[in-house]
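The form predicted alone is given below as one chain in structure tokens.
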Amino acid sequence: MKSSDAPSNEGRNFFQDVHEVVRLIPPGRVSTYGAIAHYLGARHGARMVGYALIAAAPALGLEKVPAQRVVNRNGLLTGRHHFSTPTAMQEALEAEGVRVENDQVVEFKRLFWDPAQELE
């Protein structure tokens, strides 16, 4: 990806930037709250990334944000409780070809998408 794909700073806020980065994660890949926060210059902002994803709920009328592609640093589906059903996050990932066992992404390291690497 080119750096031109990265979010711009003009008239943006952190939540919008998170949504934009998450939309860039390819289907079948996953990133982490911390990697996204670090990319956006908020090294200790992983929790804020989670809040931004909660705020991206489809009911708010926003362009779809594939929040299922964001997991914790160990590949665990810690955000699953914020989906419509307890298994919706896993089902969405599996529909993209990501295997999940015991609420954890199988082959997490291979599927990890780091915006700092991919968007530079």
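The structure displayed is predicted, hence computed values, not measured ones. Positions refer to the first chain, counted from 1. Take the two forms, find the largest set of C-alpha atoms that superpose within 1.5 Å, and that set is the rigid core. What changes on going to the form predicted in complex with the DNA:
- Relative to the superposed rigid core, the position of the CA of residue 43 differs between these two forms by 2 Å or more.
Could the form predicted in complex with the DNA be shown next, to go alongside the form predicted alone?
Single chain only below; no partners, no other molecules.
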């Protein structure tokens, strides 16, 4: 197994790790890609975390990954376009008690949940 043999064999481990952290996010809280990436070691870059959620998108019904609780560092719902509906992400957040205004999480800094800090 070198390059084109087992791409998702070990890679899936990374996704599963992201899924676990995202799943551990308490209701009414939000996290960021950078925080998750940093918790995993900040070696993969924040972008990979987003890709992990894309890979987790079909897993939303299987793994129950609350990707709506994951936003970018600005608290902006960058990935809402990847949801079933462009408002699904905001609706889900508001259902959790998180207010979203102009595609941005209100009091995001206060609702920010850092796995490396909370889980330590």
